[in-house]
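One chain comes next, on its own, written out as structure tokens in the form predicted alone.
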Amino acid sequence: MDLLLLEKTLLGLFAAAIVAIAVSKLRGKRFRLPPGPLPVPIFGNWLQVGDDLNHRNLTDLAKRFGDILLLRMGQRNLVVVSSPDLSKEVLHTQGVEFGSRTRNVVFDIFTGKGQDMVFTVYGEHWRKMRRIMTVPFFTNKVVQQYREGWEAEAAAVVEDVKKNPAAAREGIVLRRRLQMMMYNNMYRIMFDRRFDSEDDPLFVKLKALNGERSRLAQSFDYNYGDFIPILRPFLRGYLKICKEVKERRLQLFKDYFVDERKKLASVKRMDNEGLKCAMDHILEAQQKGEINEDNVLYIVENINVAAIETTLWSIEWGIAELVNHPQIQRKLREEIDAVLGPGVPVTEPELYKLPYLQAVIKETLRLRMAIPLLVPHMNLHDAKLGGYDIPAESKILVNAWWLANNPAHWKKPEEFRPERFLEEEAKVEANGNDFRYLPFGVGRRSCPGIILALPILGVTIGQLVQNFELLPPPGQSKLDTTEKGGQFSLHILKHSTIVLKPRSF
């Protein structure tokens, strides 16, 4: 049988590369591609830059070929831009030409081919979906009925955390406890319910679920398949994993969230008893025939790892940087003091008041951009980019991280320097008004998660601060602060053992 395939897989090279050549040829003729390196026959440019396509290797192909660059990956075009005027040509100015998405192999089966609102291409669907989605998540109202909720969490692990004699001595993998924190925000909203403890069951369950969902998704191993076809063979039981976890997950969501939400909701409606969480929403809409159970059950998977791993990323990003900078920590909880006075808990209404802890907010998300690629945008038709030609179904990667980090554009960006933000960038925000910082990116595909996720960090990070003394381990002078690149994440190699020494007021 190994025999057989492996016969079928040469011949299907070898085909492949006499239409690789041909199609090659004749494109070289109709267009004019942006620059790259010289692709071969049927592997194209893979053989060249391999399977890890992270932030840092584009920028450094970028420096070499420009703003904009082609790799031909299998039968996959790529194209790169990492300028701001490029960035805002595929964003904004032609944000309906490029506003369609490019998903792979594993990302088909982990969003039912394109049901969610994430991945979906650019079209009817993609608005029904947003415009679902945005009412009971995105929205100032929302922040309002939830914050007190957020600063709630916040101020439990606090309180947890005071309460573990170790996190004062050797420390704990704070991690653990943030990411029930971060559950527990993001479930509030979407099924008005929470997790009491690190041990609960179901707790555990989904936590393992999401943690390998994400691991399969954002590996770099499965490329190959993805790129050129005539190798998916290979793939067969990696993605037989991947569908079922898939399965797995939606199951999870089915029984243990969504059908419940469904049992009182309808309990609710006798009792004459308002809508009280996202998911009332949501099972409307599916009522009315707006949506079908599955697109119901993707909205839950996308706001599992969209909302929740993002936004956990970058706390354990800016917390890191804090203990790497004591200066920078201690010069942030002196504002919080002055301004709030000691003891008196940072919450959403007074994150305004603190200019400081934003810039270290904008400047976390600067340095360790959590998507620095953000999600990849395609050109449903032949398109015009930067005086280039650009195939139809290209992935076009704003390389964002790269936009925050070029010393052209920023002074010492290898430094993480929060003053930036209050002197020379002081008119930059997180939300796309200069397209040299793009952290949640900018038009139609922005993420809409940005008004969740800045007063979550704010809350979050400032509590932690204001009353803790944030220090590496005995006999660490600092944390390893390592980067994993994923398909499009960057989080922390290793979740650091961190000593929390508690303040007196």
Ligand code: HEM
The other form holds:
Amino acid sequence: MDLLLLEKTLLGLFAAAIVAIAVSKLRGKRFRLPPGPLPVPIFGNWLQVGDDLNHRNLTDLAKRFGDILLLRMGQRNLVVVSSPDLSKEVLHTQGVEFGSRTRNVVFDIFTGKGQDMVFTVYGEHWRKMRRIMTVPFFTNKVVQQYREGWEAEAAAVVEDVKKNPAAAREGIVLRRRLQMMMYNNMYRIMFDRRFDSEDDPLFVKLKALNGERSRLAQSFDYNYGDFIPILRPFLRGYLKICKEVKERRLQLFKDYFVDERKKLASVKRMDNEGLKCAMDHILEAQQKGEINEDNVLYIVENINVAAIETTLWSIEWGIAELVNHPQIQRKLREEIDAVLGPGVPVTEPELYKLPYLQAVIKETLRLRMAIPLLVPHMNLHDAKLGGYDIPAESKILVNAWWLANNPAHWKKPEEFRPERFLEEEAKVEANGNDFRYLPFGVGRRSCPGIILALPILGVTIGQLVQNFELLPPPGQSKLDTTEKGGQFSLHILKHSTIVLKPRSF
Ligand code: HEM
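Hand over the structure of the form predicted together with ligand HEM; the form predicted alone is what we had up.
Full complex below, order starting with the chain above.
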């Protein structure tokens, strides 16, 4: 059986080589392609550049080949953009042309081939989904409806840590508690519900399935089957696991959250009480026939990955940098004490009075960008960029991390120095008003969640620094900040143990 498969594969590879050579000859004549390493038939540049296309490796390639470069990864064309001007072209000037998302074998499974919003092509379906999600998730009204909940969640973290004597002695993995907080922040918005304990079996199951989804989708292990379709049979086992995880996960969303909310909503409607949560709005759109039940579940899927993990990683990075830069941590604490008065909790309406806190957050998002290559873009049709031809359906990676860490554009970018956002870069905001700094992207496919993420980051980091001195564990002078990159994500490799010494006011 396996021999037969091997034989077929070898034959297929041979046939593909002939086709690839013929196509590249034809293409070479017609197209002026961006520079890049010389591809070989079938594999393209895959054997040269490998699987790990993280922001740092792509930066090294940009230094060799320039601000626009082309990698041929098997059958896939991958264009890497590394200058503010070309990024503006992709995200703004030609935002429609480059406003689609790439497909890949694994994301196709998790998104039902683009029935969601984050990974769907630019067009009617995306427009409808983005419109339907805006009112329940992405307005200032939502912030005002939920900000007290986020403040209470941060305060609950503070209380739990204070109750745990280990926190002030040998330290705790704070991330675990913050993870439940982030689930609660988003599940309050989505379903008007929260989890009381990290041991709640439903929370444990949810967290495990979301974790599996992220690991499977962000891994580089499936690249070979994605780049070289003829090798796809070898990926059968991997794709089977993806399908199982996807099905179990959507079923969990449906049985325990969406259906529960449907039942509750019908009771509430009769009583005519209570404010609507996001799911009530989404279910109304379903009732009107604008979207179907699968779309509803994919919205829940998108929020689980796009909102919870990204914000959690950013909080985790921010705390790690503050532990490793005690003088910055002290300065931040002094600002909060001076502006609010000792012991007065940091709340969302007060954030604008705390410029140093905002600068700490901006600096965290600059140096430790959670999505350093943005979510990959794609051009549905042949296009032009920087004077080059970009073949249809190329994957376009904007190296946003390099834009924000290139010494040609930033003073000592490798330093964690929030002051830059109060001094030489005081006008730069996180909303994309400067093409050197795009932690949330900009333009049509930019992150609509920025309106929630920034206050959640401010309230959480603010309350923690206000209530504790954050230190590395005994015997360690710094936290390990080794990075772990994925297909387009960046998080800290090791979830650090942190000592939190309560302050007395
Ligand atoms: C610190 C936290 C966050 C960061 C750094 C972040 C970053 C990003 C980035 C870089 C993109 C892709 C932009 C592009 O492709 O051009 C994106 C897309 C998206 N984000 Fe966020 N995000 C965060 C939090 C959130 C939150 C809290 C939500 C929802 C509540 C959210 C929802 C989305 C959605 C739905 C998209 C897809 C938009 C589209 O394709 O049209 N994000 N985010």
